[in-house]
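Take a look at this single chain in structure tokens; it is the form predicted on its own.
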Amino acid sequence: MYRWFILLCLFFPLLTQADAPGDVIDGARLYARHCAACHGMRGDGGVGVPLRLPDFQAGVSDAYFERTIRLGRPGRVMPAFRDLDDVEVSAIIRHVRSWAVTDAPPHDATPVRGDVKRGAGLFAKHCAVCHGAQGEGGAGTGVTFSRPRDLPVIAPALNNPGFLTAASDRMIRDTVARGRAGTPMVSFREQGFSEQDLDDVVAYMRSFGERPYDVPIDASDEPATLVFDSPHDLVTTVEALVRAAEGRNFRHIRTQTLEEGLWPEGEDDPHQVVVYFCNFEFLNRALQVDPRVGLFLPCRVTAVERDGRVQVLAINPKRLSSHYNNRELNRMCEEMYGLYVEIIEEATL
């Protein structure tokens, strides 16, 4: 009996901690795990919007945070965190609120009534330069490489179904009226907008939700690797890959064994060869859209000879694109997929 009492004393603190996942410490841990990579450990932003800005904190309700975490932003890098339970989501929100200098505003679901047609003109004149003609948001992910260095954040997509569901009319109206100090978003009330102007712009933004939204097709059922049989020997296949790539405005960077640098010189397998090639204009465009393409660019194709049979293998960009939640990158991965197939098919004819 004494032994069980000692064990209970030892493990009781652990049990009580495990039953309280919603405290501030857990919120910080969950934030660090799920949010900090994009929004910064202290909420200063980066790929994601800066969460600690006073105007942002003062303008969004806890309901907005909760819906944003749950729904994400389809096609705009921000994923949907559907696996987090309600306690975990609340803990993250409380941690983010710890940076606020004012209380969170209440959620106000009162609809705004305005003239959509008149709002369209105001939006085109004052908002489209940052948020896009159709509310599609700024290009790129928001990291420094893909935006001017004097901007702390890329303008968000206002036509995104995740945003339109999370944001109330009142929140949108207050943001347009107040602006966001510390970002390029100015106060349009101070720019001369009347109360009717604010209502009309909000009515136009809300109309984005009535239009079809091009959500990327799920490519998770795509094969991870493209595999082609070659009728040629290994040397001929590699030479044909180089010619086919150069014929499509790719620069041949180098050819090496797959194991080069992993084994002492001369001990690497000569029957596994990697061809590196790159179209620098395409690479530049892709990096500006999403620097994560550095994981699979520049392009590389592997030719392998086994038992007299040669195969050509390449990573499938369409499969990778399904992990990025970036509509712009999705299109480029489709383009890259087509180029891979063209190059390898030509080399293995």
Second form
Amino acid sequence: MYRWFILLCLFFPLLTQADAPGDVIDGARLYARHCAACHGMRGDGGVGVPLRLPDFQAGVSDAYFERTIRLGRPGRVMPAFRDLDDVEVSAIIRHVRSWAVTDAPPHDATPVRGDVKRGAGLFAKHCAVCHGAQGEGGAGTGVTFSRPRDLPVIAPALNNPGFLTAASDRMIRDTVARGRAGTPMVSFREQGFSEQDLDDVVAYMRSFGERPYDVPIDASDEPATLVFDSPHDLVTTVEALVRAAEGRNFRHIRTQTLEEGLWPEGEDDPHQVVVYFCNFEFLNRALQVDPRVGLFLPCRVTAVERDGRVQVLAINPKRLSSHYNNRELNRMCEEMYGLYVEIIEEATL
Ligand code: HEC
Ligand code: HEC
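Output block for the form predicted in complex with ligand HEC, input the form predicted on its own:
Up next: the whole complex, starting with the chain shown before.
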């Protein structure tokens, strides 16, 4: 009885805390779950830009924060969090704000007017080197695990519809004027920009929103798994898969039962077979684009025999890549999807 009481005392606070929505603890937990992998547990940055910087905290309103979480940055690495409810989003913001040393500025929708053409000249001269000629952001995608970085913090895309919708003119102007100490983004007021220069460069950045933006594919309707019926028996199907893959410049790595290694030899189910194949040139190209493809490459296709029927299954690379929000990777996964389908269709003809 006493033991139970101790246990209850130990776990009861945890249980009640976990259920109280929107408090600081909840925000920390949500942040750890959804944001920390990229922005760092303490907001020091990583794949994502740092969020604890005093200049960042002092320069952006809660409205900017909320919209950024909701909209993400389509085509960049920052995902859109559509499934979090308002209470959860506020809790995350409160958690990130707990690192701030100043109050958040209010949202200020006063428009900034300036000379777009003059702003274009200033942007080309002072900003394009980091943010790209069209504001498309720093080289690569923000993922810098294994590649040399051209900057300690990757410059965000400024032509991004997520950014342009989230940011007010005032926020953009203030960021350019103030800079973000601790990153390559310097204060342009200190660099000698006049108030007019600031207005003009903001007016130019706003004009990004008038240009067409290549929206990344939406694969949310794609099935997670590709499933094909095979008219052949299992052995013939597996042989045909290997042949079809080799015919498309893939190297056959191995064929094994799905359960191999899980059970003592001979006890694994012989009716579930996995074929591994790889195209090393493709793999290297994909790893350059995003090291996370290591999670699902080399390719594997599973052939399963159930009730005398043979089916071939593969993960759908298009659906997978949609989670990574990386346009270049999406393109490669489209290519991979095409190859998967060709290989499996040929083998199950
Ligand atoms: C030396 C590289 C460099 C230059 C030059 C530079 N920036 Fe930046 N900029 C960055 C980096 C890096 C960040 C991200 C800072 C951070 O971590 O918060 C940034 C952030 C920004 C942001 C905030 C974006 C966001 O998502 O919150 C704006 C706006 C911006 N820069 C505009 C400009 C403008 C306009 C110019 C030219 C007048 C300029 N930058 C010049 C590197 C640069
Ligand atoms: C998969 C990585 C990833 C995850 C997960 C992620 N972010 Fe980001 N985030 C980024 C990157 C990268 C950027 C910079 C955008 C760019 O490069 O154009 C960014 C930008 C931002 C910005 C704009 C920063 C600025 O300088 O204005 C905010 C705010 C932000 N993220 C908050 C969050 C929050 C809150 C979460 C969790 C709910 C989250 N992010 C989850 C990668 C991520």
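Take the two forms, superpose them, and find the largest set of C-alpha atoms that agree within 1.5 Å; that set is the rigid core. Numbering follows the first chain given and starts at 1. Computed from a predicted structure; not experimentally measured.
F81 C-alpha moves between the two forms by 2 Å or more, core aligned: After core superposition, the C-alpha of F81 moves less than 2 Å between the two forms.
Threshold 2 Å Cα movement between the two forms at T257, rigid core reference: Yes, its C-alpha moves 2 Å or more.
Y31 C-alpha relocation of at least 2 Å between the two forms, rigid core basis: No, the C-alpha position differs by under 2 Å between the two forms.
Backbone CA shift between the two forms, C333, after core fitting (angstrom): Once the two forms are fitted on their core, the shift reads 4.0 Å.
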